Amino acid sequence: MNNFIFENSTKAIFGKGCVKEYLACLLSHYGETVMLAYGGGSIKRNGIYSEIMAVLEKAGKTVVEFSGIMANPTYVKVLDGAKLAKESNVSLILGVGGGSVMDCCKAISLAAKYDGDIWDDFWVQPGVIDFEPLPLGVIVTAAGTGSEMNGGAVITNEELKIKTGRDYPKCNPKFALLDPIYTYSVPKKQMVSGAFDTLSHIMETYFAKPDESNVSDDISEALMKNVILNIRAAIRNPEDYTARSNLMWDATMAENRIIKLGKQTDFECHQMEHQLGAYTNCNHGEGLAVLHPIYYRHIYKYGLTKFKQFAIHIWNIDPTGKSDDEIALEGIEALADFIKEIGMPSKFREIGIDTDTDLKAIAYSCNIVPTAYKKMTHEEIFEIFKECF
């Protein structure tokens, strides 16, 4: 394994209930004035927001709210959120979504204490944080990105058409609450879609060096199987107590950074996604499974022994009389299978995605990763975008 450090400052309480036992306890530890951030309003609809409500009224808070946070934040959603962080003086941003709440709420806690502009000094590139952030608290309804447990955050600026991520251990939010039950009232799409993104992670994390047996591959194929036999269960099942906690739990470990220790990664399937979502909004998880088999079936060669093993260790592939290459796209073909098993899509046309598309102009916008078992080129990412239609 590589040389690491490792520390995660957010305190995470799981399980059934756990809103109404700790939420006042930890709110005590932070100022009157309490921003509650949220989506469309969903969280109104299924009785979540009432019970928060409940707590911070009882807690004695001022609350501000700021709502309709779209699937991919903008930057201007986050200027907007950290305008009223600033005037109404919020002690406390209580974030409670999933993904795309807690990222565009990891943004306005810095944009909040930052006089200059936060895209230009903390997202075109890696910046310096030398103050501390407004504090942020969250509390998870849709289970998938596993923002809850780290700095990072994915934003969209609409202006430029990109969208990208950074990962700022001082954006870490300072407690994280999951209620497995929160997530029942998600629908079945957006639910596998999250689900999906949790598998993604962890591939993208294990598909990288090293090759030689190590503690974080072995966890991340654990958690692989995990996901996978959970899907399935959540899908027969959505109110599988069981299969949502396993699925919630997956999604906080693949981006707690803890199967990234020792690791080098991938995430170039990443960085094509935010592109195309950035020029398209398409569907994160959904852009994730269209990408992934034909990507893999472009640089599978280069960490052939990598994909050897996950074709055995994963799906089960039988090795017996079979190259090596054979073996590895077994493998990424079981990954293809598996994808339509759950009704997500393989093909862009089947997100909306169509002929008038500017592919070349998104793939020429996109990030290139040099830890990748194959650097790519842009035309080859390119060329990957046309084989998905």
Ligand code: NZQ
The other form holds:
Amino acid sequence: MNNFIFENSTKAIFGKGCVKEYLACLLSHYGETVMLAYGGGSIKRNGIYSEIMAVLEKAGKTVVEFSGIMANPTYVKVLDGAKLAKESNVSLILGVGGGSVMDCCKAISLAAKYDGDIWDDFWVQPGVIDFEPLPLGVIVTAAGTGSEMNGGAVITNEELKIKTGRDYPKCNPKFALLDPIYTYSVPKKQMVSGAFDTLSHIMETYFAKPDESNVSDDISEALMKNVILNIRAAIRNPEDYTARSNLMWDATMAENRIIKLGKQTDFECHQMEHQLGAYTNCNHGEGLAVLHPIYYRHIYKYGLTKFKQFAIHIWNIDPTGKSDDEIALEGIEALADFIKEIGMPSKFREIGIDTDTDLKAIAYSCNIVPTAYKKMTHEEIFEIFKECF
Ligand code: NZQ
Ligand code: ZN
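Let's compare: the form predicted alone is above, so bring in the form predicted in complex with the named molecule.
Full complex below, order starting with the chain above.
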């Protein structure tokens, strides 16, 4: 394993009823004014909003609402939120939602305490955060991104057509409340998309060096099997608590830095999806589902040991009498079949990307990850995009 330093400052509180039980106590560490940030209104329809408001009122907090955080949150929205937080003298941001709300709130927490331009100083390139962002607590309502237990925030600059993420430990939420029951109302399409995003995070971490035995890859294998099993169970019964609770914690585990310890990572598929998102506003998990099998057919020869292991350990491919290439390719086919089985798209057309889209411009705007098994070129990304039709 490679050397590492591990730290994760988020207090995660998990389980049925955790908001009612612990939110008041958590709030007591912060001042009077809380900014309640959320998305397009699902929390009002499913009762989560009233449950949280009751706790805030009982705790005597002044609540400033910031709503309308969209999927693929924009930099403009971040600036709006920061302005409101500053004007209202907010002492805690409470983000209630999925990855988009959590990411937007992390960026707001920085922008509210910074006089310069956070996009230029912290997103265009990595910056040094030598100040304390506004404290942020999150209540997860849609599992998938794992944003609740890391400092990552993916923001879209619509003007520049760039969607990019950075992970700053100072942006880790102070606390994350995870009640699996809150995810019951997530529509099936989004539930599957979130769970596939989790699977993608694990694969993007697993498919990189080292290839020797290491505990991070072993944990990743256990997580991948768990996600696959529980996506199927949650599709069969959306109110299967065991399935929803496993998927929720799988998502957190995939992105709380633990499975990355001692390893390099890939995440080229994420780079490609982020730029597709910047140009087309496609759904994150769905974009990843289209890209993964095609990308893996391009790179498997460069990570043959791991792709073979993936086929045998995750998809139970029988290796008898087969070459390493055959085994690896059967594993990738099993992944592609699973994507179809769970109702996810396999082609760009299915996610609203048509032949008029300037794929070349998107391909050439993607970041290239140097630690992937095979370092992509922009031309090869363009080839992959064309194969996605
Ligand atoms: O906006 P509302 O009305 O709340 O509806 C949301 C939204 O339409 C809905 N939803 C959430 N909880 C619900 C619910 N509907 C019913 N019941 C509930 N309990 O779900 C829809 C999608 O929400 P969103 O937050 O956009 O989805 P997701 O969690 O997949 O987040 C996607 C964003 O996270 C970024 C993605 O790029 C994308 O911008 N990512 C963040 C990462 C990180 N910070 O570590 C890593 C990821 O790789 C990813 O890039
Ligand atoms: Zn993702």
